[in-house]
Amino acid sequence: MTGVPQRRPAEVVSARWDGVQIRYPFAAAAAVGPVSLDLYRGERLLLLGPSGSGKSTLLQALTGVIPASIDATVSGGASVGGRPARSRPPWGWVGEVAQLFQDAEQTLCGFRVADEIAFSLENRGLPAETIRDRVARAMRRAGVPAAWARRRTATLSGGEKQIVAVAAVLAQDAPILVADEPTAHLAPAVAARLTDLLLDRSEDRTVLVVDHRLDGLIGAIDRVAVLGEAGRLIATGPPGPLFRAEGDRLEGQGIWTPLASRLDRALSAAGLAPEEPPLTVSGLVDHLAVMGPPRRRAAAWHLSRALAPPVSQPPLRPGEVCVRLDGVACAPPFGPVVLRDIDLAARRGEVLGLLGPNGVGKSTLGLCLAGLLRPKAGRRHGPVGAVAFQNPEHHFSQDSARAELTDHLRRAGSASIEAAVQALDRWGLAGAADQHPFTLSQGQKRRLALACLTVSDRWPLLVLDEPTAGLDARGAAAMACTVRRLAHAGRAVAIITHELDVALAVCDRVVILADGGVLAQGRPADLLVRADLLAQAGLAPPAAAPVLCWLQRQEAQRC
């Protein structure tokens, strides 16, 4: 194990997992463990691991949600402040541990927004005036508009629900904060703001976070702990040295590493890396700026190769129009119009990216594009398509992953067990074939939903809503390869995403939405490096933008 820290007397342990191993009913193997891990007071700890390695399971054992609310066999023990987790019911830890679950729906209860944020405080019996003050402060800090206070959370978009869930956790003002994928459905600018808020050093708080969006996060992290594919701890240490030494091994297991780390390793192999491993792409570009011309040219070559898309992209060759929207107005069910005068075509053989801030109407537009939601005005032309929803559980109706795929094949006119098995293997789900879909990890659920929609050629248009949310690096690469394969076969594919690096690598064309309409559309390489345009849309440039701009300057100097 890399860099295992020796416990020092001055370090106070806030939380501990001591040989914890968890096995779900009827499972052939443990979901996680045995794991021994300490969380020190005031520390910012990042927990990484591939999809299905047991990260969320481990977090839910800290306050006894597992096994009190989720049935499982637990050996070893978790403790908070030296007190065993199971010495209290899960709700009994609300004053010590604020927990943000991976799915915002698990944090929220279906109330109005202000009531959601007040819920844990009311359960603790705090004075009404204290609750009002904490709710108002949490809303201000998380950026929850006052106008949302009386809105039902069911009327919010997925990203808006996540913002409210963050506010509810902040309102608890607990000394330990545990956040599981806190930014998965958030636009980059909002994600960066909330990440800064959760990891704020001025707060006397201990933080454990699970996230795959590392590039805006890693600079605030003290230590990284990594679970391997078998659900055991395989590495721990400060982020810079750990990613430089272990990055290739981690990526081999499907574990995300920061872009700066991946580029640093590419330069290290050529003897061009800085002495200290950089944590940000901007820091890496600062190192490039002091190189002499020969070394800059060599660095540019290696960085261009490292930034090449995971799948080859042919130049944009629009095929025939599959679906067209003419002057369309879009509104969610029972909600007001959020987008107007939308003229948009989805073409066969093209991957279209739909980008924009939280709540702008991307998912609503995706439903209209697929023909699952009737426009309030204007016309839609073309066949009905399919949508991969933000919440993958909305797709499942069978009792096993294999049965889900077999059912989709049957509906498409085929009942090939062999095709179902091949699809499970292609999406890295062969080992979960007999599991109930609801027992899979969030990343596995998303892969299964994508596998179901792409296992046949039934749908000429596919709309994928946040397809990389919760996926590990291997799952995201499989998604990218599948999307390009579908487009190459003549499908029209639209991707709704907040991951601008994904849009940059996978999409042929992107549409940026803002202020109730289309702000801009064009090639990703042209639009996604324009900081002014992205700021106008409430977005942030992709993590690769600084080095892409540096490479463009090097190319211009050669010309």
Given for the second form:
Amino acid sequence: MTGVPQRRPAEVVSARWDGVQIRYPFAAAAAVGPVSLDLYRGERLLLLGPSGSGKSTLLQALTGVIPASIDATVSGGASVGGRPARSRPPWGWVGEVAQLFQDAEQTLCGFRVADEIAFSLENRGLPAETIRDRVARAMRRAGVPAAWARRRTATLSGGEKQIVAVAAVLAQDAPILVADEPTAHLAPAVAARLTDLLLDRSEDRTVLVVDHRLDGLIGAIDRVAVLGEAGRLIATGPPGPLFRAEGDRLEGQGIWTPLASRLDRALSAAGLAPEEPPLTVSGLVDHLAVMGPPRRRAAAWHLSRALAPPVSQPPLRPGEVCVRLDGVACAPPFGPVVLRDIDLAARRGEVLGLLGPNGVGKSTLGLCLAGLLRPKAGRRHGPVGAVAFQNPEHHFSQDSARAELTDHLRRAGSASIEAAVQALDRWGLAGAADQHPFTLSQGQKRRLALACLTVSDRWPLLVLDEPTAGLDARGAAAMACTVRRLAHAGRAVAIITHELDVALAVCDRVVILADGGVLAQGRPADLLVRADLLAQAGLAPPAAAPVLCWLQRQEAQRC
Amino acid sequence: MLSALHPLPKLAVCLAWIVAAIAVFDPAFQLAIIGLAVFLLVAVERRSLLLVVGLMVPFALFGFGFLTTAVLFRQPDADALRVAGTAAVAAPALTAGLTLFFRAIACGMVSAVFVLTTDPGDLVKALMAQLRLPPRIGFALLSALALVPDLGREVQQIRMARALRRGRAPGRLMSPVELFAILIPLLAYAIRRAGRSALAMEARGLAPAAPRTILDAPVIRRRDGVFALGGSGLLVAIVLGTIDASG
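Previous: the form predicted alone; requested now: the form predicted in complex with its partner chain:
Below is the entire complex, every chain and molecule, led by the chain shown above.
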């Protein structure tokens, strides 16, 4: 895969932001803008930016949700198909724009699954037969089981809700699709399938997507637009050349770049990069395969160094058992048992990864491990731990980010204002210290929740449920560093994640869950390159897998 | 069986039974309604007896208030302890108290029959399709109905978050203090949830007055007519029987 767009989009503007600047009430500065950006017909545009840069705000202005339904001062103007967004109420754009919001609960209305998917089509007054056909097709394509049709969306897991939300916007069949973090809570295999669906070239559709899991989707992207920390456009262009030229600057601002691009830049610095910037790690490995032995050895050295910070962690020697589950059966509140006969130990000084497909019961197991949910059978031994909930809002009870941290410190027996300020700084929240937690962006909320749980040494065990969902690169790096620091300080840490590259980088041991139990456990470097095992668990190999395998082969040849 | 019926005739029949339970002042009549409701839920709808008895508890507590008021506070100028101490609980007062007690349970159980056998989505669709309920009101109603079970899940989540802050596992039972403490966050959740649902509906095209399709709205069938006639006929027969028995 190269950086050349797969299809040159027609130069017809489907949507336009013309000098749009948005400021929320009582905010000291604009949330985003001024931004001028065109979305061309048939184009696949990726919008990137650090968390809090105003990406979601910009998307919500397209159909006038801001300011019609969410109060804000908007200057400049957005338009769809040449018509100003303000010329219709937000609901008037349902035939032109399908919106998948960052939070699935903001896309779904709380009905039964089939009713959710049919909702926008009913609102457009389409014939019942057409709606039935489209609903059935969307469910089939998105992989929504027919048995879910009469289930209420509130009874689904976070990832399952996300799948239904994607099915709902696909069924809408609008010519413009705007998707804000469509794969944030999805297992890799499902995320890849849904990304393919959303960006499907056979559909005559214009797509604007905001996502930070770039490795699976970047090959289908025509153009990238990047918002900087100040909420203004700082770069735009085809992905390959843009990431090669601007990648270091973007990473400096906490913006994700694809792994292939990071490795490409490492090779570029040594004069070993391919002519065309690769967008996938497999593409890069193809290039390595045609190199002569001396260049291959040099490339291996540079790639190992480039992978070193996230992937090659020296293993810690785990300490004593902190929490142990013996023959435990786990069930979510008011739900049936989802996992049985679980024997699991979380050790001090160890980072444990809990992996598995959506709905397998990872979050439920995390709650049982932390002692916040009683097992239905079996026994749990050990002190109560803390959980960073999948929805960070559950952590907040104070009226500012600073107050949240000082409250956690006070409960831990410390009233240090300085420690709160340092934590805000460490997690990049200094500018949002006095903001109400519920007004923060999703990434900022997640960082604040993680900051609260890690600001003191109160809990011997920390369970982090999808800690990187919605985080920018800087937040994810801070999370990884904090997790390693906590483990080195003798705390037990468990991470529930769908991002296998995160598990590969941070975890000492991973447990793969599938079919109501433990499928396998062991070292990430051993398990996460086994495609058969991962496929059995509905997972996909991490993006780094091809280059890790290539490096292992080089090592073997040298030996 | 009842679950397969159209919600609106079922609602009409249930309302008729509730009105009768209020209008007919006879403990035997109220007991007959309670017995029939329990029979329908346990034998026909295969609901657990424990669930049905559990559902009676709040209505029984409510009815117990009527019973004690009717029995102990029947004399305006006498205190309750003295009236109770006489042990001469007058038969008419006791009968009236028991009737009020059973009436509260009877009304509650008829409501339970309707709620436990009716899908809220089908009810709202039927109201929109057959009674022209405006969609905005219909979906607001549906969101509110959907919120009720979600509040239970949210309560668990808030309890876990509180337990986490306090550094100990949540107890099996909620204390009154804890219940009071989670009311505000629960209210905040309900408001946030309502706001998000409203945004979602607007973004997905729910317009105030535009015509919309209602997919799979319940259709009135022959069996609904049979149920309406049977339910009304049985009610009339029991009412007449009660009047006849009481002379």
